[in-house]
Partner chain sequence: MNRGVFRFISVGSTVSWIVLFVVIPYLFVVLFSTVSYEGLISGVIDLSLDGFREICSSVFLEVCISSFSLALGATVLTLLVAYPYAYILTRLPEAVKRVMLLLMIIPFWTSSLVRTYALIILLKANGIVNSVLLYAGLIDEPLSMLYTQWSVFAGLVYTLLPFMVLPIYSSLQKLDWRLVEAARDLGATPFSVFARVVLPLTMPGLIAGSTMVFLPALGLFYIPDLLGGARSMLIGNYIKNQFLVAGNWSAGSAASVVLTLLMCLCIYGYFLSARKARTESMGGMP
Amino acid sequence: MMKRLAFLVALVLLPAALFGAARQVYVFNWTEYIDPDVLKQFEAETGIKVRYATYESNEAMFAKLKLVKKGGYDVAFPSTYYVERMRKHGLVTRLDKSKLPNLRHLNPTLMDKAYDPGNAYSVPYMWGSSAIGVNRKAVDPKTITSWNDLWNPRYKGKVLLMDDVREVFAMALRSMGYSGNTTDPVQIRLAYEKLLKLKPSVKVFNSDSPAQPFLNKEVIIGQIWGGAVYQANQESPDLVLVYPKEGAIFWVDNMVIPSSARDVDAAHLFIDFMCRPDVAKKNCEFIGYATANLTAQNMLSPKTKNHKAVYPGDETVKKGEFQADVGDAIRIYEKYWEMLKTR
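Can you show the structure of this one chain in the form predicted together with its partner chain?
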């Protein structure tokens, strides 16, 4: 009787003991932003179990990490200036580069940006641009060279802008020769006044799926994500991406280790695994965005790696600007954005 009871107790405790012993890494990523096979491969190769959770916006991820003080996620994927914002709030841990040998595969043009000098806290994962989308059936792409072309009265009522305060203002600021990351209230006001003149031309504000109004023939010119053009081109070749001479706006999604991480070593192992060229290639083929991994990029099919909307080339990237945190100036931007929307 006693023996049987002991056996039962052992049976109950066994799985807990087994799983308790296994190491785990808690990953917090955007929805549909990884090839699920990659997670299984990581578990099989390292024996570390992946606990995976997803989010829909930087803001949501930031708010959650802000609330968790200890025992939180081991890896998160903030975009461009959110790395800076998280660092200012003490939410990220400094990386140990000696544990990340695969960093050598990454694209140097995407490293050491203003939002994280020397990549002390973040490792680039995927990246992309926003530039000018043109329906070549309605507008000759050769006549479009500058952000200022959006103000051409010929396109009145046929223009698309992003429904995103930073993207729209960065575009207007660049068109005037200012930085899209300015915190100068005067420059922001001047950009607002210039945008006010564009407002009557705008048919729709859309940043979730900006290619749709182009495919629906509602607009013929406007701001668009490079990746959206690539995806739309699978359906129709009419949508063309033009990089304006004032420079496109770039974003990078990065891997970081939150300061509330449970297992910093496992987090390094995971990040290094994600930087392995074969893994990076799998992810970028699954997601369809540009990989920050240069070795992986060179392994892609010529059709993909030469698509200018996805991989614009070093010159274009150098001319463009990466979004940086504007701190409290975001309130000034938001104020003018509200005024722009209510006019």
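Values in this document were obtained by computation on a predicted structure and should not be read as measured data. Residue numbers count along the first chain shown, from 1. What changes on going to the form predicted on its own:
- Domain assignment between these two forms: residue 268 and residue 250 are placed in opposite rigid parts, by better superposition fit of each C-alpha.
- Rigid-body analysis of C-alpha superpositions between these two forms gives a rotation of the smaller part of 31 degrees.
Counterpart to the form predicted together with its partner chain, namely the form predicted on its own:
Chain alone follows, minus partners and molecules.
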């Protein structure tokens, strides 16, 4: 009788065990934007397998999520202005804050912004900048002070630009004294015309791994993510970040649950795990972008906390500009971007 009972209990428990073993969370993120050990830790602690895919731009992420109606990614990492755009298109799921107790660790200055009031749909993950990267063996960083220095003919064929429409146009707009978030068609056209003059100097467009062309000695100057400089400095100290006088371009990347998510509960588990201070600290020290987790920020090693490419200082941030949604004007940007890339 006891053997029969044990057999029946095993039959009842087996499907649940199989389901637990097969449970997965599908994560869609920027390249090199999570410490791989963090993903292994999540799998070990929860038993949920992480299926990880990457994209190179907000535009690519948005286009992919628009195509998927169901059975898609459970967590994505859009920048602020794309959170708002995704929300307007119904591409994100409202968060259940009761499943996200670690939100209490986040920096309040990055919360409750116009792009997502009350953080109903998004959770800040990292913030950072794009500024001017310089190979100090080829160019004296002290001679670089402005975005306009990229147009110096001495750097022809040795300039790197991001493969990112908003970053590149924001750089050109700032170089002319305009807002990087302008919706004025005339100003956007003027930025395009100025970028056309820079195009012959551009060796490569790269926002996926922008430090690599520097390390390969293909380029000596260009626009680059601050975190990419931090990562490159683990291998070489010769790549230096210069914040231009017109101001750097700043952004915040966020975690969201797409409306096509396969497992919303697993998505909440993953987001809350990422908000744990010990996990946020690991990610920040690995990728070199500033964590949105205030508790974790206070735990950082001096090497990370004091690196100007990660935390540039209040005055530098005030001089710069955070990216915002430009609404329907994005079509104007994308039109000129396509023209720039194909000329």
